[in-house]
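Here you get one chain, nothing else, as structure tokens; it is the form predicted on its own.
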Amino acid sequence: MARITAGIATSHVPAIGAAIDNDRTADPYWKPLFDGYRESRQWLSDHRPDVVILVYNDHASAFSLDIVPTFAVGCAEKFAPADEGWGPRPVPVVEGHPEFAAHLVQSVIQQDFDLTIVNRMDVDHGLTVPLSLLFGQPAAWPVRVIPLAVNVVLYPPPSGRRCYQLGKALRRAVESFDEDLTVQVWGTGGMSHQLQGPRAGLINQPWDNAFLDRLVEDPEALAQVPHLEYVREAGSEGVELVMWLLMRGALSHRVRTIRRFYHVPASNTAVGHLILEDLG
């Protein structure tokens, strides 16, 4: 049977990846976020799934605003790196896991979740700076990644409600796999930000403490927080955030956590991080 050992939470600011890729990771203003990232790193090697499923946001790379589905499941062999307009990020070709990615798709389908099949997509840095920031600079990324990528770009995203079930169903789902794979779920995004508008620049870090409380002790209330006070006390973008609700669906009540950092500012983001393991 496959299982779900732990959750990472972490942000995915482009601006991270653009520091890592040109060497700037040393920087008096870059060092301070890469060494909270230091520990992770170590863990991490020390814990190595399987695979790692990955909620993250498409950021108009694969999906334009013509066609955009709440929520998508990359069930491809491989996924490259996206064109963001600079080109795609020095960075290895994702690799999928067509036949584990089938099988959560059809079992969360039929817990009545309507999910996009994607059979061909590039990657943003929405997935690939979780990935730099957890892995390094490797040759190739050492874990089999499932893609799933959820809208809060348009309007309606769906709710941290909707998501938070939906990472349940996505528990049930890696349950009943036959094969014995260890399974890590990663939600990324966030914390407070905003990109426009009068309040661009805007980071609550109180407000960000306190959805990491929540998160870790009492996500079921946490689910039931509103759009609006995303909007309002986390800035436009914060709604990034309903992402880390689905990681944390997929694990059971009782976790560790392992690792909490916070910092600001990342270019003009709040960027936090945990890893929860999952105590069953």
Second form
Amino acid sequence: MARITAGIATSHVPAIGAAIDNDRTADPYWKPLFDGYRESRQWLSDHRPDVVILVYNDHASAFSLDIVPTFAVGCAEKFAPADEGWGPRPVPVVEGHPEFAAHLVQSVIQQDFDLTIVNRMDVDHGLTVPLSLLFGQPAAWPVRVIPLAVNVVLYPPPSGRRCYQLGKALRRAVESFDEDLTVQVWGTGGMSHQLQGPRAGLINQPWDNAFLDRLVEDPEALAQVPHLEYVREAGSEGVELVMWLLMRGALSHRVRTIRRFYHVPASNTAVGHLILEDLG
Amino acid sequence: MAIDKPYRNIPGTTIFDADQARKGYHLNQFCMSLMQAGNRARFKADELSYLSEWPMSEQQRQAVLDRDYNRMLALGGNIYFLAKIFSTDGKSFQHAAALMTGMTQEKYAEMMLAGGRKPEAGNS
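Given the form predicted on its own, state the structure of the form predicted together with the partner chain.
Zooming out: every chain and molecule, the one shown earlier first.
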């Protein structure tokens, strides 16, 4: 039986990818951020799963305005890094797990979540920056990855409550797969940031830290927070944080915090990171 | 009955909802085209001519030529699509963010290093 062993949350700022790709991780600006992930990389090398279900959002790379799926699962064998306007990131191609992905979508759709199935898709920094932060720069990614793309670009995105419930359905789907696989669910994006308009640059450290507390201790209540609060308190792009609730919903209520890190700024964004061990 | 849009009252913020997406469809799809190196080269060689291939409004076209990102947002642009324009220009997100706030990039970067814009300073 497949089982979920841990959940990881991390921001996915594009400038972090650029710092890695251009060998600037030791610069004074970036060093504190990358130091914050060092222990996480060590933990992950000791607790490497077979598969990561990586919850992220596409940033107008794979999905233009022609088609905007609310929840889309990548069922392909491979996903190439996207050209986001400055050439693709020099990172390995992402290897999927088509058989497991097909099982997950069938199970989740039968639990009343109408997922979109994607058989061809490039993946942008939203997916590759978390892999780089947590695995460094290997010749090939050490895990298989099932991308789960959530629309948070075109308003309204799915609610935090809907994401949290989808996480629960995803857990049941994982546990009904017969093969022995260890699985982690990663939730990415956030934390507070606003990239547009005269209010750009918004950061809300108290709100972010309360979010981290509540995600661990009281996710049911956190899942009730409306979009308006995210936009007002965490900025227009801070609404990405609903994707962390999808990860949290896939975990048991009982978790142990292995790692917690918070840093401001990475370019325009507050960076948050958690590793939660699933206690079953 | 009209859809309730309480997010309209947040200062300095344009929420990219389905109505904005409808207004900005061609503007945003033009931006998407800049993900291909050949299109980036053609755009750089003659911006007006390249823009004329897209059925967007004159105001949208002018806002692109002026690199007036706040105006593009008001006319239905979305920041992740508009990012293809400043990436084509070789500029960063921080450059664009500073422009939209009316600050120099240096002052904006200083604000971010000092912890960013505080939500309580009349901005929320």
